Partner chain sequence: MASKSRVVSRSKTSKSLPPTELAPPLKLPEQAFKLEYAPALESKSIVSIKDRYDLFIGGRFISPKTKKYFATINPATGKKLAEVAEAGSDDVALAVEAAKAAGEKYWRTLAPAGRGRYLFRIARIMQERARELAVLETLDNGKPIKESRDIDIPLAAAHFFYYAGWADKLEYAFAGHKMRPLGVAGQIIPWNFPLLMAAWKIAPALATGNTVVLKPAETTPLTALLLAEIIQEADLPPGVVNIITGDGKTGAALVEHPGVDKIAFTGSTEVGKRILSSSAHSAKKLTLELGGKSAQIVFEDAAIDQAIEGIVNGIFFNQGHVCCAGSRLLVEESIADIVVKRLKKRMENIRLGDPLDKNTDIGAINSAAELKKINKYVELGIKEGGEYYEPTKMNLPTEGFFRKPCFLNQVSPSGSLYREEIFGPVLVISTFRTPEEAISKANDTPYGLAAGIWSEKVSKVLDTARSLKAGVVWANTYNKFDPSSPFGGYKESGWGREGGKHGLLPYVELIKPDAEEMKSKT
Amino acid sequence: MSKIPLKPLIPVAKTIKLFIGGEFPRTESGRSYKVSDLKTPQNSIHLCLASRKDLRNSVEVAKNSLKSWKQKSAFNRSQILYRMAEIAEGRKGDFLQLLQDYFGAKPDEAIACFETLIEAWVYYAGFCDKIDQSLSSANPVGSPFQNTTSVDALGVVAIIGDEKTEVAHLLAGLAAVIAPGNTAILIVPGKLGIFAGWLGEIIATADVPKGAINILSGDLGELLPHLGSHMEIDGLASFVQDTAANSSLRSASVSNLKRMHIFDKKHTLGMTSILPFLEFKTLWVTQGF
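Taking just this one chain, and keeping to the form predicted on its own, what is its structure?
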């Protein structure tokens, strides 16, 4: 019996979509934009250009998922974040390839970026069950009351980067936001959108509740005004380096008293990155005389 000669396989091009509610929908607008491979420009990826309706859908599912994510034990959230890091380790090659092909990173630069990301995810995984112990308190008051302060998640937080944002620092910010129980909408504009598929597939297989993390690729200028004015978004985590864009975002947030925190160019691991996305609740209980 003669053998059939094997031909080289044609690579299967990856389709990168949005990630909303634990699923991978295309944008409802049907629009896309092109990102080219720096080494072989003819190899282009067409990414979804998210619309205002896609943003509304993301906010809705993030709001609906807030209770289930927040009510998980701190230890369980820690396990899930650690699981994300585990899965990412298994997909290290894809991450490095994206950085080198589309951002022109050198191999050692790509490896350093990946290690920064994994360090941050593991760090915040370990921090999940330390937040309450570190920040809750019994307060001395000069009256017959027991007075205690506890912490709670802020709510739905939009995390925004731009094309100057290092992906490791943006995704470290994502971990800081979700660690205490917030749900997130991650905006990855321009070339950063190539990581939407990689990250979405990790989240989808890491026991993250559907809707707790959502990812939109697209044009920052189009989405920014709606992020600021949306009444159901409780907080904004900005990694945007453009001062004018941040000012515009803050102005759009004034009418609904939205919490906004602008991160430095380099994400700093620690409580200072979690604090902006917490609420402090004080309870007064009458004591017997």
Given for the second form:
Amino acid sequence: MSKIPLKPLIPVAKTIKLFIGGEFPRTESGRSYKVSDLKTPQNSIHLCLASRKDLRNSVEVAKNSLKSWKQKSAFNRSQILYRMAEIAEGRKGDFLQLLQDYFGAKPDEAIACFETLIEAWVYYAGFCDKIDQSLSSANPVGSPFQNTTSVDALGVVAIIGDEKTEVAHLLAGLAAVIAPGNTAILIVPGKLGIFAGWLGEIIATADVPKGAINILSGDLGELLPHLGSHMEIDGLASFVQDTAANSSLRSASVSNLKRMHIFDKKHTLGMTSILPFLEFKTLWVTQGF
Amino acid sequence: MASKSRVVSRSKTSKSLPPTELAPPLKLPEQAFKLEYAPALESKSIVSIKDRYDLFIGGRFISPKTKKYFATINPATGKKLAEVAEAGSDDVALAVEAAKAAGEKYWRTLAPAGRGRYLFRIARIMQERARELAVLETLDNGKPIKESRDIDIPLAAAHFFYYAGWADKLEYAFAGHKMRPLGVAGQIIPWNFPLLMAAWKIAPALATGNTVVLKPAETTPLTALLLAEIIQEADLPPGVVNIITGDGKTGAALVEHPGVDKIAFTGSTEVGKRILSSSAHSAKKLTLELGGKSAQIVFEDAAIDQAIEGIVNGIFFNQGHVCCAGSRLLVEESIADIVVKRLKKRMENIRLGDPLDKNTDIGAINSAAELKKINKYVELGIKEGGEYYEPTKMNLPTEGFFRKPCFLNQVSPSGSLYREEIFGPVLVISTFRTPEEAISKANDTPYGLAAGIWSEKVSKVLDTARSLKAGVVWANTYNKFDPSSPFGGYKESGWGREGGKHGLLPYVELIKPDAEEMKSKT
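Provide the structure of the form predicted together with its partner chain, given the form predicted on its own shown above.
Up next: the whole complex, starting with the chain shown before.
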């Protein structure tokens, strides 16, 4: 039997879906939006337009996942973040391709962006088990107590970018948020949504507990008020540079006094990027017998 | 209660006895409990209260542009103590300008060690005038003199002393980071610890190079105004600290003033949310120290006598006007009866009365409005089915605002009293069967300020502490404070910490000297 060659070659395009609770569901709303391939318009793809219900599902799994992610040893979280960088290296080609096809990046620009991302992931991988040592304190109280302040994760943090956000900086911020044990919902609106698949596949294979990182593509304007008002979201990390959007997000977040941090356009590697997503717990233990 | 004595666990007693067979309480002759305390009044003569107080702006006391004054009363008698100025928005503007100018002209041009020198000096004068401050605090607030004398005032002075030392060592606080002050800090403080809260706010702000506009609470402005005199005496450059009096409107004007770079607020969660709403559209940095509904967890292996003292101190300290009051008691079911029985017995011996009497454990409720609110909550709790108890032999003074300490037993976790902050001497009691249940009950609140754990088993204490969502956890003690110990809450109990090196963070921007921006372009 002779093979009939497919000519011209018919490529198999990948469907990009949401990433919630370690799975790749389509949006429950059944809605989608189109993102154009700048070079070959016929390769344009439809991404999931996540709904409020998708957001709520993500928050629920993220909250449940706190147990497994926060309770892991800091060293273990460190290894998992490093693993993410390792797997990303293996998928470098896809990342560069996406940047060039959908964002019109030049090859050297795409490579620089990828290097930035890997640098950040490795940086924060090595930070997980240094946070407590850098920020804890033994407090010399003037009474017979052992008094220590230690670091705790904030909880569920939503990370928000907009179409102007550079993907490497957004994903660097993701690493800063999860390093201390927070779980995350990453909002990648508009064409940033094309990274949902690439990132989801890395997370799904890097031993990140299911639900610790969730990714939603969609419309920022639609999701913002719900992000602000959701009572189970503890923190907001905004890469959005639009002042009005951030103000309305802050106003909407009054209900449960969410901690909100607005990142600069360029992510600065360092403790200041982790600090906004921490709580400090001070323990007094009676000394004496 | 709330004395400075050491709270020491007597592990030997409980180790030798299974929890259900606790040693019976010491049998003393009946007469021992009938001892009357003769009044031991602290003299008022040490403090001279003026008829009228003006605003402290730019290093001078000036009359308000509003030309209005309001009265502050002694809650133990209901009588007027003095009149204080009501600052309007023009006065707020003047104070903010004075703070801004002082920052540029004096405070930020001064060597860091110089800032420290001034703070040390303020601390010392506070210590020298401690008794005067204590008596004035008790008169204006209603808290027992033994608390203002032994806790509020010494701690307030200690705060200035502690942060004075940080002023020229800021680069050591967070390795690899320098600190930059934010500018003018607008600070609004509550009436429950008037001078102590002023110290918590002013000391770290000044140590880090900020200048201050402070608004004390409407019902307790007098010690802050005496602090203004102390600040004058310490010769602090004019305008570095400005103290303006007024009510919520004055506070709102301060929050909204565009010249304020940082807002620090201590008070109710409700007002905190309002402040957040009104500042959402500005770039002002905000820290909030808000309400709580803190749990005291008593395990069956606790040293019961110490736990009883801790429960009493936890909820009745300062008439329960404490944001971190241990207002929800969670007792392990197996010891619930004995704990309640001993708590009742202990409460019979609480001395309520004249706050100036050195014997007094519980003083006056701060205002008629607060007393009304507390009583309303108690009625509601009884209506919702809680078993009410108050000391039977206790008499209330005939004048002033007083309220018997009390508890409601068998309160359902869905009840209003279990969920809402009462801010008075009202304890609710509920039971649990497993440590998991205790933790989940303790965390089942939108608040997250503090918690107490009572157990003689270290591993249980540490594991419980780790699982509690609370900014301060006291193990086998409660309501302990220290300038070096960070204080502040999770969740809706606030943003940020006060005290310790973490208490510097709300007043600075951390600068990483070698901050290298990631240079990528997508």
